[in-house]
Each structure stands twice: as structure tokens, then as C-alpha cells.
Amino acid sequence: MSVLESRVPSLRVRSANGAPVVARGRYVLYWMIAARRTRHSFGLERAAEWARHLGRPLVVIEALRAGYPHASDRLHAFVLDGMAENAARLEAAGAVAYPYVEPDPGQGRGLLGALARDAAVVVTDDYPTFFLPRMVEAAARAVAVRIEVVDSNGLLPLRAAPKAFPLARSFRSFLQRELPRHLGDAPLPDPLRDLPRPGAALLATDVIARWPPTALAALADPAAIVRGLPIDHAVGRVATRGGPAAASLAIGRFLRDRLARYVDLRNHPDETATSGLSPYLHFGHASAHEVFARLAAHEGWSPLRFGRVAAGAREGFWGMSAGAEAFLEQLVTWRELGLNHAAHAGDDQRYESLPPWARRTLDAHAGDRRPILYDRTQLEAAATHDPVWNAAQTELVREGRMHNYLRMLWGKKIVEWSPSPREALATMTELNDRLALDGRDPSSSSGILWCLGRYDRAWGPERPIFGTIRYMSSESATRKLRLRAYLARHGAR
């Protein structure tokens, strides 16, 4: 068999197994787990060059399971809009799509494995978070053929780091250095083309008589799939929309109307100026290499207007507009240190994790009196005495997101009311993770860890409870920020 000849970086592409390429087999099989999008993605774009290579029929599953830690109505909703709008692209390209949505947790064990019998070649996708690791690692094991793995998470390859970085400033200092040399390495707008076409009965019929594949009608009704599964209906839908198309509009409205007055405004909660792509970009909706290469085209940007700045300096590096650096800090920079620590030092969200010098002021005061404290429900509830807190939280409970900023201080007002440093921590993992659309996140997960010290440093006064972790209090947040429609539009009714 002759080599693939691949325009997907090899830094990106790695063997979970060691098993071969298997040429007589019947397809080759995509596995979509965390691209969950049919453009701009590296996973996808390796198995269609696999399938023109081999002469085979590309079969792309794209699961959605009962049993994942907080799988809600809510998630679930964002996650089908999605998978209609794939399957029906895919069939569209000439793939076979087959989209699963597991009706009880459990049922769905073992359709890899009976599909990858009949595989040339698996490849999946790179994400070094939640449960996925391990379920790749486990499918490894069970597979027969190779399954290769595909980093499509970031500009950077995961593993064009060395190790994990401490301080955004240093991880900042080594994109400047690294990142030129990969951006040119993009991965395709449409990487369908000129697939082989399928057979009649490609698909095994006993792998689809025990696992029915659900049905493109089905798919374009979320609220009636969700429904019937044993998931929390408790977490409702939201107005938001999840799927690559709205991912686009996403996208587009945010350089239309947004990006001018990003720098200025984006920490006022009254001014809709962030760019709400979060969502989209956790569930692979949106690739970072489309948000950036969009990002370019609106700025007229060439690599050629790279900054010459010092190493690590926030501003300059990009030569685009302020809002657009603005943006790119967080785009890239603050996403990409989250998926450098995911990928080097393991999906850790433990206390244990915390830099040492924000464990040794945080224990020095675990014994301080909490002159407050609530539990998980009256947090939950927005039951507090807080406005401004109780307004954020109920943000999240409605509508399934938070204001960026007001995110730290929601953050922060929980380690002062929480018995201990370590309850605060899982109290803001179970609501993040449970109620936001980008929750069980490498993202997200770095800033709850961030209001316990991790890539910050100590900050003065020492103060009981906090010690030299940096304090946020919502009567600084009212003096600063915009707050009078966001708290008449979340407040108390």
C-alpha cells in the first residue's frame, strides 16, 4: 500500500493504537467526537484524504450519549442542532452519516467497535478533556485496525508545547515565538470533496438492526428527542442555538457589530460586546482556525504585519486592531494555555492542582469564620443577598451562559461563601459545568481555577479568607462597570 500523502501536519496526527491500515476494508470510518462540524476541521479532512487514498467510502458516526456526567436537555438540544445540520451536509457530500443518540446510558457500547470491523482506517478527534480520553484510550484497546487521533483543537498543535505553562504571560511569550511557523498550516473550508461514492448495503445490517442510526426527520426536532431520554429535564433549553451554521452567524455578527467596541466595552454587562462564541468553539460548532482566518479577512491582515514586541507583551504582537488583539488574547491565548494544561499536566481541576503558593495562603486561612456562607442549593437558586451575584447566576441558569467578567466575580463571591477553599471549588465545578453551555471546558475550567490562584500571583493586602489570592467584590464591580440594564434584565422579578 502506498503512503498517504497528507496536508495535515504530522504533529497533529498521532496512532492510539499501533494497529494497521487495514486496505480491504470496507470504508474508512470518521469518528466525530469533539469537531463536531463538517468545514475547517483537521479530524475530518485526514479521514476524507484516507478514503481517496484507499478508493474507499468515507462513514462518519457522530454519537450523542445518555450517560455523560450532566447530560441535560439543554446540552443535549445544542448538541442535535448540530448533528442534523452535519448528517445532512455529510449525505449531501456523498459520506455516509450515521448519527446515533443513545437511548439509555449504556445501549450505545459497542457500535465503534462493530463498525471498525468492517473500517480500513478510524480516525478521531483530539481532545484532551472530559471523558473522551478515556474513551479513546479504551476503543484503542477494543479496535483491531488503527485509530488515529487529530488534533483540530487549536492554532497550535497540542503538542508543539513542551510542557504545561504556569503564568498566561509565559505561555504568551511562547506562542510569539512558536505560533507563526503553524498558522499557514490551516485545515480545509470543505475537505468533502470528491469522496468515492458509497455501495448499496455498505453498513453491516446487524450493526444497524441493533443500533438504529436516528433519522434525519428525527434529528430536526431536538425538543421531541429530548424528551424520551433519561437526562435531567431539570436544566431546560435555551434560546441559543447550537451548530456550525450558527456558529457562522455567530462569527459574522460579531466582527459586524461587535469587534470596534470590544476593547472599550466588553466588561460592561450592559453593552453587547463579547463575542458569545464560546458555546460553539466547546462543542466544536466553530473551529478556531475559521474564527481567526475570518478574523484576518475583516482586518485586511497578512502575517506580514507580525509586531516586533517584547516577550509575552499583551498588545502588538498581531499588528491588527486594538479590538481585534483584544480579542486574540482570548481566543488564543487564554483558550489555548486551557488546552496546554488539559493536554501536559492531565484534565485536572483537583485542589491538589493549584499553584503551591495559592495552597499554602488558601490553607493558612481555611480556618477563617465566613461571617456568610450558603450552600449549593441557596447558590443555585440565586438566593443570596447579592444582587449583582444573584443577577450572573441567574443569567446562567436561564439562558445557560455568563457575562465574562461577572464570571470572576461569581467566581470569586463563592470562595467567600463556601465552608472551605475545596467546596468552593466543587461548587463552582458542579454549576459551571452543569448549567453552562461551555461548561467541562479547558476554558472554563481555567477560570474557576483562576479565581483559587492558578496562573495569577499573589496580590496584597492579605485578607482573611482569600489570603494573597486576588479579591473581586461587587460593590468594585458596580462602581465600574454598566450594570443597571443587565441587573432590570436578570434581577429579582
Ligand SMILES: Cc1cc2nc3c(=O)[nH]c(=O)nc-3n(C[C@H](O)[C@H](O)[C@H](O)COP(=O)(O)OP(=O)(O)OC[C@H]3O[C@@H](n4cnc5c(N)ncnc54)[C@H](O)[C@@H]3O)c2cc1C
Contents of the next structure:
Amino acid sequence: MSVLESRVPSLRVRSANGAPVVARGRYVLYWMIAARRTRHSFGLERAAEWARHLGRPLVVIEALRAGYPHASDRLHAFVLDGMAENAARLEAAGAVAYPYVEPDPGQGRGLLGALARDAAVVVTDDYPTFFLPRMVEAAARAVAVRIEVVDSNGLLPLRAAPKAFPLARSFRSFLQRELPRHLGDAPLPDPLRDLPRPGAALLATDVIARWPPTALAALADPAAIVRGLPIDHAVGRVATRGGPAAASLAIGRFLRDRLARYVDLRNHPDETATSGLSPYLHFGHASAHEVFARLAAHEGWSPLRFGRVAAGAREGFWGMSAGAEAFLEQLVTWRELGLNHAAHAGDDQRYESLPPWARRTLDAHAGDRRPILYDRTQLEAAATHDPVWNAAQTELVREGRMHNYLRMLWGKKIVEWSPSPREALATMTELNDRLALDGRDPSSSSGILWCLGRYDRAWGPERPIFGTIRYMSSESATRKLRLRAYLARHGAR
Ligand SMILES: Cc1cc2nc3c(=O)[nH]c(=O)nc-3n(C[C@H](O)[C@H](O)[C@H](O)COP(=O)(O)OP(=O)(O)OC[C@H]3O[C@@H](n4cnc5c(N)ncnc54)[C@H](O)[C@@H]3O)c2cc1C
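Please give the corresponding structure for the form predicted together with the ligand, as opposed to the form predicted alone shown earlier.
Time for the whole complex; same chain goes first.
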């Protein structure tokens, strides 16, 4: 068999099992688990390359399990919005879409293995968090054909970094040296051209009978699907629609209406100046490469504009407008710092993963009296004495998101009102990951553990409960931020 000529950078591709490509396989199987989109995806591009190279049709399975932690109407509906769209686009491009919604936990077990039996090669996404790495490892043990795992996560390939960076500054400095050589390697906007056409009866009938794919017509009504599933119905659907088309609209809206205001107004909840892209990035409906390419086009940017800055400087590196630089600081430095940690330190969300200085100071204050304590039920119900916190929590419960600045305050107050930092960590993780559309992400761990000192430094004066961990107060937030409309919208009625 000749060697595959691939435009997907080799640093982004690894074999999960060392098994061979089976030339007599009937199709190439792409197992879409994280980059849930049909555009700007290295994984799908690699699978399409294999399909063309081997002259085999491309089958794409996008599955939605019933039993993953925090499965709810909210998360399911968001994913289903994307599944409907992906399946339609795949079929239109000549691939075979296999959308599968698991009716009960465990029922989908065996499906991947059964589809892989007739595959020449399986390609899937490299995502360093949640249950996905374990799921891919298990498949790699069970499947006899080559499984390739492809990293479409960020602008920097996960394996381009040698280690987990402890601070944003050192990571930024590394990015400034390393990233320019990777920026030219972007995934194709449309990787699905010229696919070999599938013949009739491509998929084994026993597989289809045992694990029936969800019909396109049924996918069009996510509300009806989620109603019948054994998932958490208490966490309801929200107004934000999922899917690549909604993600694309959100990118356009951000560039058109918000980017120019981002640098000055992003911390003010009343101003709606941030992108709202995190749920789309989390579920892979949006690609960081697409966001970057559209931002660069909007800015008329080319790599000739890279600035000369001191190593690790926060502004001036890109040579873009102040708003674009500030946005890339979040989209690239902070988002990919979390990915870097997850990839190189195993997404360690334990209290013990905090830097030693943070643990020392929190432990030294573990016995401090906590004048105000709330249990998880009170917190979840937004039933504290603090109207700003309650409004932020209410936004999370009702809308599945929380304004970024208030998210930091939200976490800091949970630290202050919990019996111990460990309990605060558990409460933040539970509420964030269950209620937020963008939860269960490397950025979830970054944000939550940041509230306890990860990626931060010691701040004086030393205080009760916090020690030298950075402290935040609702009073100061109320003084500094434009919040009135936000409180009217989400506050007590
Ligand atoms: C306690 C706490 C919990 C958090 N939980 C999550 C979470 O579950 N999922 C999540 O994606 N982010 C989380 N964050 C980070 C941040 O709050 C969100 O990424 C951001 O608010 C998303 O809004 P946006 O898309 O409008 O951001 P924008 O300001 O428009 O930023 C663009 C993108 O950059 C990334 N980004 C922005 N801020 C951060 C940050 N501080 N750390 C890492 N990436 C960032 C996101 O992907 C975001 O979509 C958390 C922060 C804290 C303090």
C-alpha cells in the first residue's frame, strides 16, 4: 500500500493502538467525538484523505451517550442541534452519516467495535479531558484496525509543548516563540471534496439493526428526543442553540458588533462585549482555527505584522488591534493553557494539583472560622445574602452560562462560604460542570482551580480563609462594573 500523503501535520496525529491499516476494509471510519463539525477539522480532513487514498467511502459516526456524567436536556439538546446539521452536510458531501443517540446507558457499547470490523482505518479526535481519553484507550484495546487520534484542539498542537506550563506568562512566552511556525498549518475549511461514493448496503445489517442510527427527521426535533431519554431533565434546555451554523453566526456577530468594544467593556456584564463562543468551542461546533482565520481577515492581518515584544508580553505580539490582541489572549493563551495542562498533566482536577504555595496558604487557614457558610443546595438555589452572586448563579441555572468576570467572583465566594477549600472545589466543579454549556472542558479546570491559586501568585494582605490567595469582593465588583441591567435581569424578582 502506498504511503498516505497528508496535509495534516504529523505532530497532530498519533496511532492509538499501533494496529495496521487494513486495505480490504470496506470504508474509512471517522469517529467524531470532540470536533463535532464538518469544517476546519484536522480529524475529518485526515479521515477524508484516507478515504480518497484508499478509494473507500467515508462513514462518520457521531454518537451521543446517555450515561456520561451530567447528561441533561441542556447538554443533549445542544449537541443534537449540531448532529442534525452535521449529518445533513455529510450526506450532501457523499459521506455516510451515522448519527447515534444512545437510548439507555451502556446500549451503545460495542457499536464502535462492530463498525470498525469492516473499516480500513478508524480516525478519531484527540481531546485531553472528561471521559474521552479513557473511551479512546478502551477502543484502541478492542479494535484490530489502526486507530488514529487527531488533535484539532487549538492553534498550537498539543504535542508541540514539552510540558505543562505553571503560569500564563511562561506559556505565553513559549507560544510567542513556537506558534508562528504552526499558524500556516490550518485545517481546510471544507475537507469533504471528491469523496469516493458509497455503494448500496455498505454497513452491516446486523449493526444497523442492533444500533439503529437516528433518522435525520428525528434529529430535527431535539426536544422530542431528550424527553424520552434517561438523563437529567431538571437541567433544562436553554435559548442558546448549538451546532456549527449557530457557532458561525456567533463568530460573525462578535467580529461585527463586539470586537471593537472587547478591550474596554468585556468585564462589564451590562455590555455583552464578549464572544459567547465557549460552548461552541467546547463541543467542537466551532474551531479555534476558524475563529482565528476570520479574526485575521477582519483585521487585514498577515504574519508580517507580528510585533517585537518582550518575552511573555500580553500586548503587541500579534500586531492586531487592541481588541483583537485582548481576545487572542483569552482564545489562545488562556484556552490553550488549559489544554496544555490537560494534555501534559492528565487534566488533574484534584486539590493536590494546586501549586505548593497555594496549598500551603490554604492549609494554614483551613481552621479559620467561616462566618458565612452555605451548603450546596442553598448555593444552587441562588439563596445567599449576596445579590450579585445570586444573579450570576441564576444566569448559570437559567441560561447555562455566566459572565466571565462574575464567574471569577462566583468561584471566590464559594471558597469563602465553604467549610474547606476541598469542598469549595467539589462544589464549583459540580455546579459548573452540571449547569454550564461550556463545562467539563480544560478551561473549566483552569477557571475553577484558578480560584484556588492555579496559574496565579500570592497576593497580600494575608486574609482569613484565603491566606494569600487572591481575594475578590462583590462590593468592589459593584463599584467597578456596569451591572444594573444584569441585576435587573437575573436578580431577585
Ligand atoms: C470559576 C470559573 C469557571 C470557568 N469554567 C469554564 C468552563 O467550564 N468552560 C470554559 O470554556 N471556560 C470556563 N471559564 C473561563 C471563562 O470564564 C470562559 O471561557 C468565558 O467566560 C467564556 O465566555 P466567552 O466565550 O464570551 O469568552 P471570550 O471573552 O469571548 O473569550 C473567547 C474564548 O477564550 C476562551 N477563554 C476566555 N476566558 C478564558 C479563561 N479565563 N480561561 C480559559 N479560556 C478562556 C474561551 O474559549 C472563550 O470562548 C471559567 C472561569 C472561572 C473563573
